[in-house]
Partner chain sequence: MLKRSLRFAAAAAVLVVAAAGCSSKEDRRTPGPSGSAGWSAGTDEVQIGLVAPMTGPFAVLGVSQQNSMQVVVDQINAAGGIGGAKVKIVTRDVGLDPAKAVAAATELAGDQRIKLVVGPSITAFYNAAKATYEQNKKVNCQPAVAGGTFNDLTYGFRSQDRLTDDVERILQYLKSKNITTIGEVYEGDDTGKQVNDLLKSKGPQYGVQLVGYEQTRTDDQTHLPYVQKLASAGAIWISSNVSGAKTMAAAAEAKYKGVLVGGSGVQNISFLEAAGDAAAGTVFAAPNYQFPIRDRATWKAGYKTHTEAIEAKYGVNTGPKTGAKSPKGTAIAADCVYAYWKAADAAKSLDSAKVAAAIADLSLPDTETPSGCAIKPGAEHEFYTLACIRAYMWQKDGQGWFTADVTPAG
Amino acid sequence: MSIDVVLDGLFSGAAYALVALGLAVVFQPTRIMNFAQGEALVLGAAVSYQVVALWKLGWLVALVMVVATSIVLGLLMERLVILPVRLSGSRYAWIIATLAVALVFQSLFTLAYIDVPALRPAPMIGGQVSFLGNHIDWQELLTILAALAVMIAYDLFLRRSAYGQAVRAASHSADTAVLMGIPVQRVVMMSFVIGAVITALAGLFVAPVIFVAPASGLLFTIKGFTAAVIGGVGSPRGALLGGFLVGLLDTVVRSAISGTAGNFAVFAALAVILVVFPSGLFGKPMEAH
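Single chain coordinates (the form predicted together with its partner chain):
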């Protein structure tokens, strides 16, 4: 095992962290674990593949397009998830609603890219950078930095801006937030949008390195979900830490022992962490709602 492996783990972790953050952003005001979150990552990868690899328009265009399409995706997801949940009245309607949305988008991506096994454009910055005598792809370094930047930006938004404060208030109690004059429905819609944009950005950054298949959204959701639970559901900082933990554990154990052992290690860690910290590393005990 070398530092290479650690860097590689951090890179995978960055992707998981951004999915976990997207999950946390939606979960905070809605208490909904959006199983369709990974589809936003696939969207990010698909749009950058389309723009960079096929249309050859460059990364700046890709960035703009990814943000624009993921805003639309977020709005769509909000309608597709929240409406049935409201109409159904069942406490568990969100499970079916989000899974259904995931399957719908998975099918759409599969149809759109039927012969494309991996949405893999060329890297934004090619080549590698030396680091303590090891090499890391520029793209991987960029992804790790982007994940950190997005995480810090969102954390600042939550803590410093009036709207961010409102999101936190709405996540504590929607009714009380309404009494403050906070448009909670709009906050929910915005959370879906922000979550989708963040996760789609992850897709944009990781697509040149890893293999994002059109139908792989749920795979990323599960990884992100694990990271979110380890870090503490709903906590952005927890999402970051959880993501890096899952990425590192998986990669390090996989290279030290074997592929199956990697997954085992991750879930074993999940079990241990949940025993010691029932609400995750950064989570707060959840009140009854």
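Return one more block: the form predicted on its own, after the form predicted together with its partner chain shown previously.
Since only the chain itself is given, any partners or molecules it might have are not part of what comes next.
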């Protein structure tokens, strides 16, 4: 196993970690797993491709537009889909609702980029950097560092802000949080927005390197979901570790055997970890709601 394979695994793991974090951000106050989360990654890739590759406006403009469009996506998702589902009183309607949203966005992205096999703009930073006698693309290194920075920033934000306290209260008991004067609905809305922005940033960073097809959102959701479960659903630190584990295991086995074997190894590892750690590596036992 070469260093190049490990670095590639860390790069793809950074993408999965950010998707897993987006899932965790939404899950904490809602106990909902958003199966349309990967569509935010495709949105980030699509906007950066449109702005950088087609409009030639540069990465700074792409960053601003990715953040703006992902905020709109998060708001639409929460207001038009999740809020009606929560008000309906059904405990499991969100599964079908979020899957339906994923399929709708896959169709929209496919129609918008029907002749584009991959949403791949030019790298933010070209060239390579030497590392232990090997070479890693600056774009891959930037993605890994960005994932670490986002994880640390959100973890601090969660622990030291009023939002973090409100999330923990809503996660424990939404009804009690409301009685304490916490605007739970606003917290839920903000969580969807933050989750969408984080996942869209993943698409912004990985699009120049990794293959992001217009209809690949569910694939990234599955890998991110696997990473979130391995690390512990709802744990930002677990999302980071789970993402890197999934990326490394998938890439190493793919390079040694095949792509199918890589997927099998990831899900086999998921099964083993859940047998030993039912709540994931960093997760806490779920309370009944």
